[in-house]
Ligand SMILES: NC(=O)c1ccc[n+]([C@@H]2O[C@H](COP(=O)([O-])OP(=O)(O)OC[C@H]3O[C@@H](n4cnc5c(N)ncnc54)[C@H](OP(=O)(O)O)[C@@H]3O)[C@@H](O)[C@H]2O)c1
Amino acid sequence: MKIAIIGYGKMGHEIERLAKTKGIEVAAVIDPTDSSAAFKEINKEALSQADVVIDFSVPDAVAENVRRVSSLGKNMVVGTTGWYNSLNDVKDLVKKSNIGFIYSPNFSIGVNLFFRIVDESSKLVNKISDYDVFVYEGHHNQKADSPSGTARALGDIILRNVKRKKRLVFDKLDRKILPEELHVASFRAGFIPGTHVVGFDSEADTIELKHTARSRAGFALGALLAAQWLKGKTGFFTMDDFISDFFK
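Answer block, the chain by itself, in the form predicted on its own:
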């Protein structure tokens, strides 16, 4: 399989490095600001040899990247976060162009197992009103968005399952939190690749579920596996579709 990489930051470099160890050819690297990238923009020449395009660029560029990639008929994996206000527009582009598309707030296989663990745990906690719920996450000091897409996804899982929680709160609270609110807190420091914690707290005890990334390799591996899975497919997919198929 041959891939093109959009965005030559830390994740782009990690995907390139890992692809070589997996026998996946990197046909093109596209980045408008990095002088070492072979191409500055998405065009027919840049994508001519690619089976699947992997995007780890910046949130504001994603919708336009999808428009250009879909117009050239190439399947696409998007690991960039923070662009979800454009989700409906992207779905329309994917449908009209009949490409294969998959996105996730986090392509780590471990994180997606974590999602499933939290899903089952929050269903249990829903039945015991004595437990309140919290979520917090930490990342390196270069991360562009807050909270992380993964933290938002964890919050959405809990809202879906814990019926007494109705709303996510991401900002600093200068007031008492309401019972129906779920506080999702963030911190940024140093070189932390990513840590996410979901907690269930009662007067008697606290239960914490935690995922800690040791490096970016897990995210890159998941994106590459998703790209291999997506090759030859058409339609709009999430990581959950891939994971469900992967663990059949």
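The term rigid core refers to the most C-alpha atoms you can superpose between the two forms while keeping them within 1.5 Å. Predicted model, so just to flag it, every value in this text is computed and none were measured. Residue numbers count along the first chain shown, from 1. Only residues modelled in both forms are compared. First, how it differs from the form predicted in complex with this ligand.
Between the rigid parts that turn between the two forms, the hinge residue, out of H183, N85, A213, G190, is A213. Domain rotation between the two forms, with the chain taken as two rigid parts and C-alpha atoms superposed, amounts to 17 degrees for the smaller part. Under a 2 Å criterion for C-alpha shift, the lone consecutive stretch of 3+ residues that differs between the two forms after core superposition lies at 114 to 212.
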Given for the second form:
Amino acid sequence: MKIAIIGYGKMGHEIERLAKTKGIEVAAVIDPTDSSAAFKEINKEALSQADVVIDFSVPDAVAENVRRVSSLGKNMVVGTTGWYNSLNDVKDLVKKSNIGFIYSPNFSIGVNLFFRIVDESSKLVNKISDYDVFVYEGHHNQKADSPSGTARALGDIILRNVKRKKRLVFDKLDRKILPEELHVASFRAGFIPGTHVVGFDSEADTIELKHTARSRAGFALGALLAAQWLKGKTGFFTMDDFISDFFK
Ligand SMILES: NC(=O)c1ccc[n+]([C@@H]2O[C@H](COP(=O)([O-])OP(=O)(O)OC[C@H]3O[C@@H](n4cnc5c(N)ncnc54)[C@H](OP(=O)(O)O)[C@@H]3O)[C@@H](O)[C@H]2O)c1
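Having seen the form predicted on its own, can you show the form predicted in complex with this ligand?
All chains and molecules follow, beginning with the one already shown.
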């Protein structure tokens, strides 16, 4: 398979590095400002060799990037986050141009496996009212937002399954937590890699499920596997579609 990479930042470089180890050819790198990228813009020449295009650029660029890629009839994987106000426009573009498209805020296979584990375990905990539930996450001091999108997603999985929990609370509490609230706490320091913990706590014991990201490699690998899965497909897909097939 041949790919084109849009956005030659930290993730673009990681995709390129990992692609080489997987026998995937990087046919083009597109970035308007990076002088080592072969192409400054998305055009017919840049995408001529690519089976699938992978975008890890910036939120404001995504809608226009999808417009250009879809007009050239190429399938596209979008890992860039924060563009979701344009989701409906992008869906229309994908439909009209009949390309294959997949996006996810988190392409890590490990995190998606973790989601599955939390899904199953919280269904079990729903049946044992002695257990309370908590979530906490830690990241390096350069992370711009909190809580992480992954922590929110974990909270949503638990709310869906543990019927006695009705609401997520992210803030510092200056009161007792209510039984129907699920506390999702965050901390930031140093170089801490993305760390997410889901815990089930009873008077007798605590069970903790923990995912620790070691590097960007997990995201890059997931995006490359998603690109392989998407090759030759048409339609609008999310990570759930890909992961369901992956774990089949
Ligand atoms: N889905 C996932 O699993 C996942 C995982 C990690 C990161 N992400 C997301 O992926 C995105 C990229 O992350 P990163 O860490 O690689 O960021 P980064 O290092 O800042 O890289 C982004 C690159 O895109 C370039 N760029 C800007 N405008 C562009 C355009 N119109 N077309 C093509 N490239 C353009 C930037 O150039 P300039 O520096 O000159 O602006 C920069 O080189 C972020 O949105 C991040 O949240 C997603």
